[in-house]
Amino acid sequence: MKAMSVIPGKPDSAAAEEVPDPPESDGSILVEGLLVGICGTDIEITRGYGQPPEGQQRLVIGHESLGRVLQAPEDAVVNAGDLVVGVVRRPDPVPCAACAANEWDFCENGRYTERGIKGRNGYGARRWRVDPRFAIPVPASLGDLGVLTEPASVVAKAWEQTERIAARAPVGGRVALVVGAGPIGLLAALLGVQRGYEVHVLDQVTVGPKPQLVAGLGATYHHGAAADLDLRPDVVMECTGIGQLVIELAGKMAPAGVMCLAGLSSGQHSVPVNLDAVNSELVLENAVIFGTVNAAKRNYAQAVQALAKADPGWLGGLITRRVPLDTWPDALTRQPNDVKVTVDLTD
């Protein structure tokens, strides 16, 4: 069968290669891959961020998926005909206390695995298979938008922690602000409206679909620098990973705000920080930076309800581009007007 195959740290390497069916070590449900979404880590992954499995040299990626269920045991969350889509990390083997309890995305030892991305072959596949403890239902009604899943479980994540956070103060403010408006600030956005906040969107175009995505929502479009902004949110969600913005809003910030890191940045970028000045304004401010990374199973369905709940007109504005399997590479080279990617694996 054909999967979305490369060798990691090599961007010419990356191909619709003839791989052998999923073995059944990877899950009693054996699913028909439909769609997998392209984000940043995919991308990193050319350049040298994932690993194969052991023993092998090249990757199948694909973290963000949706299959249809062919087969399933009886005791299974799904069964033949379902939509389901894979929980991308697995718990380490000591396991750590973390991941005995669930919690693999705090996973303390770094011994995880993720599908797509380390020690594992993802979703990238015309067949693959998942063990039933991460596979999450999606309804038929999402149809095809249940590609959204995973880099929504990650939003709903930060949400969640998020909230705790906040719910330290007497009074939590209800303004969030969202830095970047790819596919994780553009959902950031939508469950965050879904929680009743002010929402406002900061990034940089001033054309194509985000816009007016962000109007959609119901929420305020801003661009230009995140200096200028007339706002003091008590919620911002970082979702670009640019280390000057995140002290540029650190005194942004409404008192006992809290800023969540969601992006991370592959560069190297050094900027003068006068850090005395950031920990003041954290400390008189009982202000929190934080950040977060991947999910636990109960996000992923959190995830779910969110985009069942979503408008599904909107949710179909997200997915600008859609590549067949034979040329998934294309999907790796960004084009002006993309917000999320998707190859079709039935192609």
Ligand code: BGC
Contents of the next structure:
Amino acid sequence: MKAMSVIPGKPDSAAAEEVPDPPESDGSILVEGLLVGICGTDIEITRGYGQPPEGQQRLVIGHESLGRVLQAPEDAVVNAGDLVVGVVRRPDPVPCAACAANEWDFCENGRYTERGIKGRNGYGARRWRVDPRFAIPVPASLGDLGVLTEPASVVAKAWEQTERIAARAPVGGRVALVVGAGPIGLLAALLGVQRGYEVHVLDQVTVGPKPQLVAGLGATYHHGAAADLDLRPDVVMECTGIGQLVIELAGKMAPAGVMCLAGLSSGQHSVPVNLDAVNSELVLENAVIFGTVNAAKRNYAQAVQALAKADPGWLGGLITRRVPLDTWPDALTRQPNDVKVTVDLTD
Ligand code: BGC
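I've shown you the form predicted alone. Could you give me the structure of the form predicted together with this ligand?
First the chain shown before, then all remaining chains and molecules of the complex.
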């Protein structure tokens, strides 16, 4: 069968390659792959992030999955014909305290694996298998939009952790600033609106689908420099991974503000920073800046709920390009109006 495979660190190696059928050791649920979403991590894998399964050179990528169940054991949470998404991370073999508690997203020793990213083949194949413990049922009503479940799970964790941290202070501000209007930023804005926040989104572009998608949520779109923003947000969701923005926004938060870093930085950009000024801004305002990665199983369930509540027309607007499996490497080249690009595994 065909699969989306790549040698990590070799961008030219990305190809639709013939691979053996998925091994039973991947799990007892057999799935027909429908769609895979592409994100910045996939592009980073072609540049050297991630690793293939032990002893292999190539990695089947694809961690934002959507498939239809072909066969499932009787006691599984899904039946033949159901839509399903696979969890990305697998607990480390030790396991550490976090993995032992099924909170692999907090793995302490880094020995976790991730499907399509680190040490395990992913879901970018015509057929894949998954263990029932790592299968997330998706309602038929979501259809293709179910491919947004994994990125939405990352955002659901980001909001869950942000609100846990915010709850330490008896203040009730509800202004949220999302930085970056890519798929993660737009989903963060959606979940913020669903939680009742006054949501603002900052990005650079003035044309293309992003300003309209933000307006479609009833949120406010801003463009330009973070330093020029006339806003004191209680929550900042940083979704670009641009380190400099963290420093620029640290002093703009409302008292007891929480800044969640959900974007992973891949650059090496450095700027001189007055860290003592940043220190006093954070101390005197009881502010918190924290990072978040991946998602626990409950966050996938929260993601499915959030997507099911959202306007399907709006969610559909996030998927701006669909590429057939045979030419999937085209999905790795960003085009100006891209928001979420998907690969059609049935085409
Ligand atoms: C994925 C996460 C993963 C992270 C780090 C992200 O793109 O959505 O599931 O943990 O990359 O590998």
